[in-house]
Structures are given as C-alpha cells and as structure tokens.
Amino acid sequence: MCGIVGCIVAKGNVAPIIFECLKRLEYRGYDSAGIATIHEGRILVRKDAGKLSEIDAKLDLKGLPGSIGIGHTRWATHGAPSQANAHPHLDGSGTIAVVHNGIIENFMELKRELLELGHTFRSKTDTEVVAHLIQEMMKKGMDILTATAETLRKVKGSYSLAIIHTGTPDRVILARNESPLIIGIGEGFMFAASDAAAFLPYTDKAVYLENGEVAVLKIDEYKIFKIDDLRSVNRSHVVLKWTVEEAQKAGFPHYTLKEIYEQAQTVREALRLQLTYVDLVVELLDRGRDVFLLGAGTSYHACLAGSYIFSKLARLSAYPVIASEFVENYGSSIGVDTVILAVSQSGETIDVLNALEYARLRAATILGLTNVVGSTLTRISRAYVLQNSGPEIGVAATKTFTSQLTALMFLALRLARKRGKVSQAEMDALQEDLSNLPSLVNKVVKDSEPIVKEIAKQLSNAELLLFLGRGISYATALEGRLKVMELSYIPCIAYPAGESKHGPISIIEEGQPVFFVAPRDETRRYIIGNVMEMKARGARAIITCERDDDELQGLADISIPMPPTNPLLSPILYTIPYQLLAYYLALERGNDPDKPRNLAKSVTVL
C-alpha cells in the first residue's frame, strides 16, 4: 500500500502542495518519496528511500518547480527502498513519469518483452515497466491516453496510477483497478489521490474513480474512460464530510477497524507472490531434511498453522517453534540440512533475528516471509517472499497474520504440486477455493460484525474468557485469544480442544464463556463432544461454525455463522470475528484498540 498524489495548479508551483499531500498519506508508506514535474518541456524528478521530511531536507522536494506533477511515498512490494526504487519513475526517453500503488503481477513477462525490444530498466520495481509500455505505445502513433488504455489491458494485477507526459503538459492520466484512487475538485486546482485525505484541506468536492476506468485531469475538467473500450463515462462529485483522521482512516473511527476491513483487499494481494520468488523457495524446502518454520507472537500462530497445511497438502513434516524457544530446543541439532522459513511481518523481531544468526552460522537455510522489503530478514535470507499487506497502523496483528496464512497456503500448494502429492483435480478445487477468499473475507466481516458487537456487550465484564479448537483450529484459537487479550485486557486461554479435560475443564462454573472454534473438518465430531462435556458444567458455548451446521448451531448458546470453505483455509475466516470482537471489548471496556498498553508494533529489544 502505497500514497500517491496527482496536482495541476493554475498559478504558481505545484510541489509544494504535492508535498503536503503525501506528508497525509504517509501513513500508507514511509520507506522512500519523490515528486515529479513538468517545466519548460522537461520532466523534472527528486526522489530516494527515507521518510518525507528527510529527503526534503537532502533534495528539496518544495522546491521543483512546475505547475503540474506527481508523487509518491512508498512501501515496497517490489525492489528494496532505495533512490532507483523510489517512484516517480521514467520511461526510456524521459518524457513519462509514473506513480503506482499496487502490484503488477505479470511484470516479469512484460519485462522480458520490453528487454528484447530495448529497453534499459534502472529500478528493480514492477512500476517502471507500466512507463516502458507506454513509451511502446505511443511510438505506434498513439496519443498518451489511448497509450495508457492498451498498456492497460496487457498488465494484469491492481493499481492507481498518476501519469504526467512532456507532450501534453496540462494533463495528468489517471487508472485505477482494486487499488483506490479519487479525483478532487477545486478552483485553480485539481488532485487525485489515493485518499480523499490528501487534499480535504483544499477541498471536499471528489469524483471517486472505479475499477477498470483511465481518466483525463485538467485544470477546469476531468474525463472518465472505460479502460477496455475507451467508452465516456459520466460520474458527478459527492461532497465528502470528513475531517483529515477521518480521512485517514476512510471514516472508520480507529485504524483497526480500518485494518480488519481490508483484509479482503490484503488477502487478494498475499495471492498476488512473484512465481519465480515462490518456486525458489519452495525449491529449498523440498531440499530440506528438518524444516522449521520460526516466528514469534501473532506470526508463531501463523506457523503453526502453516505446519498442518505443509502437512496435509505437500506431505511435508514443517515443525513450529517460537523464535524465543529456538536455540534452546533444536540449537544442538542444526545443520547444512536443516531449512528454516521464518516468517515475521516488521522483519525485524529480536528473537527471530538471534535464532536464525545462530542457524546461518550452523550453514542453515533460511527463507523469509515477511511485509517489510529491505528488512533484516530479507538481507539475511537466501530467499524471501513478500505477503504484501501494506503498512499496519493498529498495534494488534490482523491484516498481517490472514496475508502471513494467505502466503504460506499458496507456498504449500506449490510446494505439493511440485511433489505430485496432490491431484489436478484437487489442485483446480483448491485454486478456486483461494481466488474466491477475498470476498468470503469480505462476507465475514461484514456479517459476523454485528453479532460479535452484541457478544462484546454480553462479555464486557468477563473475568476470564476460553478458546478451544482442535486440528489447525487450535491455531485460531490461539490467535483469538491473543487478539482479545491484547485488546480487551481480558485474561484468556487457549487450549486444544481434546486437551481440555487437562486442566481447562476445572475452571468451568455456571456461565463461563467458553469460545468453540468448529469448521466442518474431520475433528468436527470430536468438538461437539467437547462442546457437550463443557455445557454439562455449565458453561456458556459460543460457537463459530458454518451456517448450516444445525448440530452445532443447536449446541450453540450463541453462535457466529461462517460460509462453508476448505478446512485448510479456515484460520483466515474464522480468525476475523474474534479480531472484531477484540476491538468491540476493547471499546466497551473503554481502552483505545489501536495502541494496547506496555505493547509495541515491532518488538525489536529482548
């Protein structure tokens, strides 16, 4: 997720206005910036890695003159902070400059082609190949705007895009698919930004663009195209009443909410991994002898349920360890065959970074999943794959651990494909299953919201909340408990299921609430009996479990309904309502959900 802002101005210059747009957008990334403008005739570029103010202070970003231009603050999904990563980026010819936020996911083939025509690339980014296209096009004689729409419908993947052209210097092109981009309206300006929070202070009036759609900004008028045809479209302003925060966080009233909402978005991007960078990786846990899969906190959880995919899909024994526990439990046995594909949102966890210092110097192999390009982790793995959630406000994990599930599923399908341990047919089933999660992510969110929200009311002054689960279930559980635990300061506990009867069961009194965590899986028969031996002394079940499980539902003192979906795939829906219900508890308890007391984003100390 990335900020981009477009700006035309009749007077005077346009960077300095560009820069206080993407100074309120940089919470959508502050790993590198730049602004590009046009002056006489020319395309005039600052930019490097850092923070906004920072490369201000070296480069000067107010200072560039021109009445039109782009910008850009940045968080990586392809190529590591750096100047020549750091957008606008050029075509060949330097007369076309482009902003994106989002991934192309055919890149590399577009590349290959832009290569053998000759083409030199200076970045490392999918962003750049968009500006090459272009230059393509328009060599065939076509104007800038009908260039943009026949780039278009060769990339596949999402973007926004902000395009400025020296032979048309009082327009900027603009394209949106998946990634949001919204036109503002003012007198003697006009913008396009990510979010409307980059230019509200200038003005409330926005024309939200839509997937699929090009459009042309000038000074006095805006023009909307469909991308495939080129066809008018005509839309009117709406007048927005948010303030900047709200704005920020697109009217939600915190940024986890915000966060929890755009999982359905963050999931469909973790499908979007670099095939080249999956199969290497897969490559070198197939080579494995003892595979570990290393995290801590949230991204353990993620692990944990990663081994019982690896499992049950590619037949590989991936063992979970917490980061912290490491060195202590296998240290003596690590060696040139062990593989370890330690996964870490921030990339920077202290005890994750310790456990695989001691491995690499033990000739280990160590893979990474993580969201932050540049990281530690990514320097020190032989190989990494990115699951591309964008930045995280909230303190608590939600966007980052479903987008952690999203990547490794899509690793271990890979992984069995490439063991021939799973059938064409099945493999067509659960290829399906994943392109349709980002809208059953959607659909849990929205419905579970309000019956979590009335769960949270009932349960505000719990003294003590359970989760089971069994199977890669108890991977949600676990997660739940964190989540409410983190937010609710609620304590809580999280047991396998089948284990309850070693401890769990003694707490049990008259109305405890007891969280059940039930897909439709081959322990499905097993949770009911523990549901049942939890009701007979009294507790309160609450049951997440498909809509038309009647048994379960039967059983239910209260239960969360869930759409039917392959087991595997189920800690990433099943995980969303007790996100929600962490920030409801949250709410009634009076706490504030996006900055939990004594913790932090990233825990970098020991």
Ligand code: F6R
The other form holds:
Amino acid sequence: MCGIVGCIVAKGNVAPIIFECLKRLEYRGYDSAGIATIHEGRILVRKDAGKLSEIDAKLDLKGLPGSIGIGHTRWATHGAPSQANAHPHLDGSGTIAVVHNGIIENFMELKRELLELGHTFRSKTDTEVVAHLIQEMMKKGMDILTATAETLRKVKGSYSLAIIHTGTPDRVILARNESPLIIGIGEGFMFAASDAAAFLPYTDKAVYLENGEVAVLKIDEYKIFKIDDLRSVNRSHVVLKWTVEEAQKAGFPHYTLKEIYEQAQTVREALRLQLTYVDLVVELLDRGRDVFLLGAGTSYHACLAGSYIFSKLARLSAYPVIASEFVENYGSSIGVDTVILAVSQSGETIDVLNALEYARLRAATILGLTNVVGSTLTRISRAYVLQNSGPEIGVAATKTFTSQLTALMFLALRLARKRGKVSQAEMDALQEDLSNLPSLVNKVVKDSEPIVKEIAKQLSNAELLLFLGRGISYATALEGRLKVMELSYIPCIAYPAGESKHGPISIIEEGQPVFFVAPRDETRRYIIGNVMEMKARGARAIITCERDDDELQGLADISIPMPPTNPLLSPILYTIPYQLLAYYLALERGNDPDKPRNLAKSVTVL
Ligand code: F6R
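To complete the pair, please output the form predicted together with the ligand; the form predicted on its own was given just before.
Time for the whole complex; same chain goes first.
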C-alpha cells in the first residue's frame, strides 16, 4: 500500500514535518522509509530498510536541511525491503526524486527501453523507471510538469506520486491514478499525502486529486491538470472534520469495514501480478507429480477454493491441506517430485513454516503466495507471487482472502493456457470476467451491506449458525463460518451441503438459521434439494444466490441477491456478505471487530 508525503514550508526545515507525517502513515507500510529534500541546488536523500524511528536513529532523517521535500513509508511490492529499494528514487542525473504508492504494470517493458538508451538502475523497483523516464522527457526540452504528464501517458497501472526536481526547487509535482493522494493547505505549509491523517495536525483544508490528474504544489498555491492534455481543472478545498484516527480509517469506524470496502481496489492490484514470477511458479507447478496447496485458517480456505479452480481450469489435481496436518497426513510420501504452493498472508505462520521445513529437507519444491515481501515464506520459497493487498490491520482476514483467490485464479489461468486446457474463447471470457471483477466487488459490498445489517439485527442472539455450500462454495461456506464465528463469538458450523444429511440435519429445529451459498453452477440443482430438506425440518433458509434466480429466491426466508458471475469467481463475491455479517454481528454483540478476543494477526506458536 505505502504512504507518500510531499511538503513545502515557508520557514525552517521540512524534514522534521515530513517525518511526523510519515509516522501517521506507518499503518500503510513499515518495511522501509526515506526522505529527500532540495538544499542548495542539490537533492539530498536518506533512506533505508526498517521502521521509521530505527532509520531516523541511524541516519537522522529529521536532520535533513531544506524547505521542500518528499517522504515515503513502504510496503514492498517490487523488490525486497532494502536500502536500494527504499524510496525516494532518483533519476540518472540525481536531479529528480520520486516517491510512489501503487504498481507500474508495464515497468519491465519501460525499463528495457531505458536500458537500451543507456540508463542504469540502482533498485529492483517499478518506481525508479518513472524517475528515469521523466529525465528522458526533460532531455527533450520539456519542463518537469509536461515531462511528468508525458511519462504517465506511457505508464500503465496504479500510482500516487510526489516528485521534486532541482531545476524548480519551489514546487512538488503530484500525480494520481487509483492510489489516493490529497493536498493539504496550511498557513506557511503545503502538503500532499496518501491520506489526510498525515497532515491533519497542521491543517483541515484538503483538496482531493482524482484519477488521471497531475498537480503542481507551491507554498502559496496548487494547480491541477488532466494528465491526458494538461487542461486545467478547478477544484476548491473541503474542510475535514476527521480526527487523525478517523482519517487513517478513511472515515470508517473500524479498519475491518474499511478493508472490506477496499476490496475492489485490492482485487484490482492482485490482478497486477508480475508475469515473470507467475510463469516461474506455473512452470514449477506443472512439473510436480504431487501438488499441494497448503495454508492455515482463512488461507486454507483459499487453498480449498484454489484446488477446485486448478482442477477445473488447468486439469491439475492440487490437494488442499491444513498446514498443521500436513506432516502427519502426507509426510511419508514427500519427495523430490512434490510441489507445495504455500498460501500465507503474513508469510510467518509457524504451522506453515514447519510443514515447509519438513518438505524442504525432503527436496520438495516450495512455492509461495503471500502479502509480505521479505517474510520467511519469501525467503524459503523457490519462487513466490505477491498478492499486493497492502497491510491488513483488522485481525480477521478480509481483503487478503479475496486477493489470494484472485491470485490463485490468475495462476490457474496461466497454467491452463500453458497446458492448452482452455480454448481461446474460454480464455477471453475468463479474462473479461476477471477484468469486471473489481466493479462487481464494489457492487456486492454496497448492495449487500443494508441487507446484511438487518440480518445481523435479527440474529444477534442466535445460539448457533450453520453454513452450507457445494463444490467450490464449500470453501465459501467455511470462510463465512470462520469470519462470523471469530468476530461474533457465536458457535458456527460449516458443511458441504451434500454431507448435511449425514449428521448436521439432526440439530435442525424450528427457526434454526441456515446460510446457503448457492451461485448458479452445476451444483445448484442439488443445493435446491438441500434447502428443501432443511426447510422441511423448520430451518430458516438465508440464501446467497443470483438476483434473478427466482427458484432459490422463492425458497429463501431471507435472500442476499448477487450479480451473475463465473462460478469459479463466486467465492470472491459470495464471501463479502459474510464478512459484512461478521462485522455487523460483532457490533450488535458489543465486540471489537478489529481485535477479536484471543486471536493474533500472525500465529507464530504451534
Ligand atoms: C482468519 C485469519 C486467520 C489466518 C491464519 C493464517 O480471519 O485471519 O485464520 O488466515 O492465521 O494466516 P496467514 O495467512 O498469515 O498464514
């Protein structure tokens, strides 16, 4: 996710202020940080891997001279946390410095072109390419604003950027596409930051940049332009009523709700995987004789859904396995032909690492899907893919789950293509479904919230909740159950709907709420039977199904309508109402949804 800051002060040095701003953005990323200022016609940079205060203790970030500067606190996506990969990044001449939040999708291509022109790079980041491209444009005689706009017309992906140049030491150039960027107008101070929390102690006057805009910030004015044609945009400021904490939560009452809402963007970022690494992982998966998808908790549910996706799309049998059960269950058959794709948001879950260590000693190939570069999982994996969700602060996994599913879908699709298992037409249709996914996610969050809020009111005193799904929706039922249970503390059970007749049906009595996950797929006609069986015994059926599925809507005591979607993508969309239900049940029952009792974000005990 990363946090960026740009600042100009009328008097004194800017670095101590940028440092304070960055501290308030550390929740957006904290694996490296840095500040650059302009002083006596030169750019000065101090940056390193580590936490902001540690870097300051070592390098005296606050001691940088100069009245204009930019700063960054990082959550690594391209290149591990290191001094070289920390922002700000410089161009080849050392006169342009850039900080960036987002992902430049086509940076490899751009880097290749720049290498041919003789540029050399110091980092593995996508950001450095932006600094060098601006330099290239300026060589052609463009000013810094025009050069930035011209550069961004070549760039694909998401960004918020703050840029300084020694030739114009009175201004910070800003730009935004998909990643947030807000200008703050103070008396004797001008700011730009990823969120207003950074500058709220100095000013409550804010101007929001929109996608596709570039801006010039000076001590006494700001000017906004369209990147496309540099036509100017008039936008006046708004007065924020937020506290710093509210701003960090983007106005949401809890991080969990903010993170549920963020999913349209995080799913989009999860589709921006680096193809080089994706293809390496795919190549190694393809070579395995026994392939396992291994994870714990929510990440295990992603593995379970992933196993259906790999099987259906790429005809790969990938066995989902709970990390803590792996050694006992499969340990004796692990060998050089075994490939394990470990899915772990933190990359530090001890059950996962233990299983991998065991497998590694037996020469198995270890692959990873994680959200944290530099985590143990990234260090022990032969190849890994980053899901790009940014830090997740709510203890319960929400946005990181839907990103894991998106990344697994992406991997399965690449493998299917490599194996020649999907036709051109299927491939095109799936690509289109994937590109529509972020807007569908947005729609589901918004449309289901009021319905689910009402359900939470009705069920706040429930003693037991049951979740049923078939096929890939069994994974959704398990994840729905886990989310609701861990945030509401209501005992919950999840079963494959087909198994419900083999035991769970005995607990059904008049009014027992049963959630059915019922997308329109080949299991639908069977789940209709399961709904009828449960209803005949008095169950209250709460069915998540397509909005025009009249038959299931007719059977439902309460229905949660969903947009039509490819069944393989249904866990991404159908999990969202259960995340919201978990959140609102927690509120109804007086629980803190961000910090459920007895749970830790990263479980490092066996
Ligand atoms: C549930 C949850 C946990 C984690 C589990 C694995 O909401 O967050 O079940 O999914 O502890 O964590 P990672 O993915 O970091 O290995």
